[in-house]
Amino acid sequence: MSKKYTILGIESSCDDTGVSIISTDGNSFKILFEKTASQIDIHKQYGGVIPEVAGRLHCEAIAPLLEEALSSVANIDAIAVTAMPGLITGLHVGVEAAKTLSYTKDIPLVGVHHIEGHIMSPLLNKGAAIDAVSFPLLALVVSGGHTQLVHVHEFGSYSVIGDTRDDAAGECFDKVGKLMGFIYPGGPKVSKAAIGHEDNIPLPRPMMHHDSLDFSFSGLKTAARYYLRDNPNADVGDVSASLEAAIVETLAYKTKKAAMQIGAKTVFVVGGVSANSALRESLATSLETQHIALIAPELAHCTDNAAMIACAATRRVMHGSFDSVSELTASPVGMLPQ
């Protein structure tokens, strides 16, 4: 029988503070412990996350989180840590959080990078495995933060082939929504609000046809502003079924070019964004003709939990291979691991 170890992760990298604790055997994961504290009630009061407030409220929320979390499950064998990218005032408290239980309790620490975490989310839909997973593999990384198309070579070892310019596609999302007057967040509500309506306004395809695989999503967010500026009665669910195709049609694209490029067999569409059902239904759709298999999380683990950065942990775990507690930093910026 294969060793299970049991990792304790710890997100912070944004407006939500999370803890959990999965057990694995290396290939397959179970989730013993998962809780999330998030902000979105107060980030909402200002239209969006102020990074002074988040660290603020990570602060309030981690220590009775742990507390929680190491009453209910008893001999952890690594702590995991979202170490880069994000705020650095969200990043600094779970690290330290990390640090400390690491040294007070003698249990070995590993920094996680956030993007690897979301790459590995779709390992904790129920039933799924690592020896299942086909290669090559491409991995759609689409939040309010990043819009990356990344080939895995295999898990722990990436290739960035496509990102953004400028905008995120979430990040484009939720600014669109707040200018048709949707509470933050406003993605999802720009999702629903483009439920029975056409995409019958001209918005561009940034990008689209451009020789690299990269994104940009400003000019479409500034071409919706001045929709919006020049049709102050414009029907709000035509607005937002029109930037949901234009945004769905964009990704699904570059997406396929990107997955026949690299001879996928695996598609994985992570992040925040990866909820939008409309986004799953168009790269099923793209994809499906070329007998590429497309794998999302399920919708819980779509957005920043800590049960990923566990289990993108669990190979360095396996392999002893931990960070000093007096070295481990957090860090706004940070390369996926070559």
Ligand code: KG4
Contents of the next structure:
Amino acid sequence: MSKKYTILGIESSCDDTGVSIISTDGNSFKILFEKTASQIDIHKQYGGVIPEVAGRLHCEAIAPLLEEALSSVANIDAIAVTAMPGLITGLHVGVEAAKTLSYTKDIPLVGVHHIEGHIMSPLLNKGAAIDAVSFPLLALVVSGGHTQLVHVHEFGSYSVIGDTRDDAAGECFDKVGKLMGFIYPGGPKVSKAAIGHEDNIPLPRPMMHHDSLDFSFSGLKTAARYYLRDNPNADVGDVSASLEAAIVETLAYKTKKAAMQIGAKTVFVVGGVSANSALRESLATSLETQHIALIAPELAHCTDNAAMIACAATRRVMHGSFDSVSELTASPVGMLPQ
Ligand code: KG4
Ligand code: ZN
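Can you now output the form predicted together with the named molecule? The one shown was the form predicted on its own.
Zooming out: every chain and molecule, the one shown earlier first.
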């Protein structure tokens, strides 16, 4: 029987404090504990995440979550923590908590790239396993801070082949949502308001037919802003449906192009915006014609969570490739491992 590893995950890169414990044989993953403290109710008063407030709220939330996790599961083999990229005020809290635990309890430590966590999140689905994933694999990472197409050579080795040149897709949903009066985060509310409405407002699909695999969403946001300014009585449902269609069409078009370029057999769609059902449907339809499998995480693991961070640390835990307590630092930016 293969050895099982128990890994504690910590996530605090934005506005969710997440703590999770997983058990893994290196191929499939079982969640033993999972809890997230969301800060959305506080940040929505300001229309977005305020970094200083986020840092303070992570400080308040993290110790009780860790206490609860560690009292429910014994014998942790390693601690995985998001070390980059993200809001530095939040990352510091998670990294310092992880380092303190590592030092005082003598448990090895692994710093994880937040996007690698998202990329591995579909492996947390029930019945999923690494050896069941057909390569070549492409990941579409769509969140509030990122819109990237990532060629996954193998888990642990990544090339970013497409990226946003300005706003992320989630940011575009959130900012136009705010203009329509939706409380932060606007993405899910825009998606709900779009139901039963037509894509009948001509909004641009920036860079859709550009040679590169890059995206740009700031022009779309501006076009929606001007439309709302010039049409104060516009139907919010129609604007939502048209915005969603413009974002989804652009993402699906570029994803299919990238998938064909690398000869992908599988596409993972991950990150907060992967909860969007119009995006899932559009991707599934366009990839099906090329016999490419589409896999998305369960809804609870689309947005930020600590189980995906523990999952992403597994390979390094198995190889005994740990970070030292004195050297691991939080960083607001950083490249995916190559
Ligand atoms: O991955 P995530 O939790 O945090 C970041 O790392 O950014 O993603 C949050 C983003 C927000 O922009 C939110 O509006 C968007 O995901 N989002 C959605 C939906 N659910 C969450 N956007 C569109 N449709 C949804 N159903
Ligand atoms: Zn995220």
